[in-house]
Amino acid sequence: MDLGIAGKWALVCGASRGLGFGCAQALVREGVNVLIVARREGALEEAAVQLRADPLRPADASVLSVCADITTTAGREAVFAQRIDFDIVVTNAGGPPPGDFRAWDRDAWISAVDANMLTPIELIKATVDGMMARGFGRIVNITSSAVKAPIDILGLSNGARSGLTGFVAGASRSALAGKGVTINNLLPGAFDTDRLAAIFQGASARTGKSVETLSEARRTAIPAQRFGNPAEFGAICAFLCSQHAGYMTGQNVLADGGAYPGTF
């Protein structure tokens, strides 16, 4: 299928490794010119090389990268300084810490919303006006499947990431969605990435059980029997930045294998 945005400008952000890399893999496959944005120079500029040495990368889809925070004022103006019109965003923070919540003071509170939720606004707001002028947006955030299922040890993230959904939810209905303009989230469950591992390191740290005992655990509870990976992922987030996702806006995107038990 052709996704009909061959020559569009894409913003990926956390891009040099796991979900963020296979969503900015998946839109150069078709295309999609993607500035990568990720605070680890070195892994960056790993991922840039792979992508423009990708087989599959049309020639002329072109792949730049600025090695920044981008949950700083700063890293969001050294990004902007190297472009400003995107017709595609794809937000995306490394997940708030573990742990217990009476662990957790104010600063942590105001370190997970600061990255998980107001971030993700602050490249909306600073990206729509010009999606709505040319008449085509897409911007998809990367939450997580705790937001329809709470873990309780990602207490953190469980909020933060609430509280942009519940904006994007008023957000995505505004004057953006007559415009050609589409928020849509995209919930990752357990998928083999570098958090996954971390969250089993964890794990076993406070139980005193194995990391292969946990992760089989874990991967044996998902209906699907395994663990995503970051190109199925990429997959869909480039759907959701397709024109054929025109209609879509303000969704929940929930991609689990199948682990969530609820009906809606």
Ligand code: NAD
Contents of the next structure:
Amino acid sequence: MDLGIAGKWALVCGASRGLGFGCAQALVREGVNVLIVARREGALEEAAVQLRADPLRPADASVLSVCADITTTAGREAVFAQRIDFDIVVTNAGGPPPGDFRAWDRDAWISAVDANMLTPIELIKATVDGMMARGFGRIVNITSSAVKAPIDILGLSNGARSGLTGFVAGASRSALAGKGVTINNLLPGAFDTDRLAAIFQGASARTGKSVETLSEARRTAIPAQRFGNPAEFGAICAFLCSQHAGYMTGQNVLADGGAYPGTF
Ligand code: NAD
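Return one more block: the form predicted together with nicotinamide-adenine-dinucleotide, after the form predicted on its own shown previously.
Okay, now the whole complex, with that chain kicking things off.
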């Protein structure tokens, strides 16, 4: 299927590895020009080199990179100094740490809300007016299955991302919708990335169980009997950014191998 977005410009945040990289790769393969952002120069450059060398990248799809912390005002200014007129924005930053809610002070909450709620809102604010004027825009926020089925030790994520979800539910149904601009959230379940490995390592340190035991228990509890991979996550993201998804907005799209047990 031709997604109809070749030649568009996409900003993909948190894209040096994991789910953000998967999204950037899927978009580049559709002929989309991407600007990727991450905090570590070396890893970011490696990712950019890998995207440019991708045999499935059409020759005219550019790959730019900006090394920045997207959760800071200075980081977003550095990105928008490169360009502002993005047609596609994929918001993403590291998830907050797990823990017991009794241990989280105001600063812990402020940084979770900053990274996982206010940063996507700032990115949306900065780009939607241009998208509306041009009559096309796609925003995909990488959130979490924890928005639908909260995980006790991920309270910071449950809370901050639910705030973003409520905001998107309203904003996506505003005047944006009539101007060809959609905002959707893409909710990962368990995907095989460094983030998932870090969660198992943290749980291992807390419980004394081995990483292998914890990982196997999680994997076998998923109806698909496996973890997801960044490439299949990226393909769903690219579809949400496509011309074909123009009538989908304000949705929370779950990709979790069937782990969420509800009907809706
Ligand atoms: P990851 O740790 O593998 O990759 C995160 C990427 O974001 C890296 O490129 C990192 O450099 C970049 N990054 C982190 N903070 C940044 C910042 N402040 N500014 C710019 N770049 C930043 O993580 P992942 O597994 O790809 O997860 C992506 C998001 O999805 C996270 O918010 C995570 O909590 C969420 N999530 C992941 C899973 C999973 O199973 N992997 C499940 C649910 C939710």
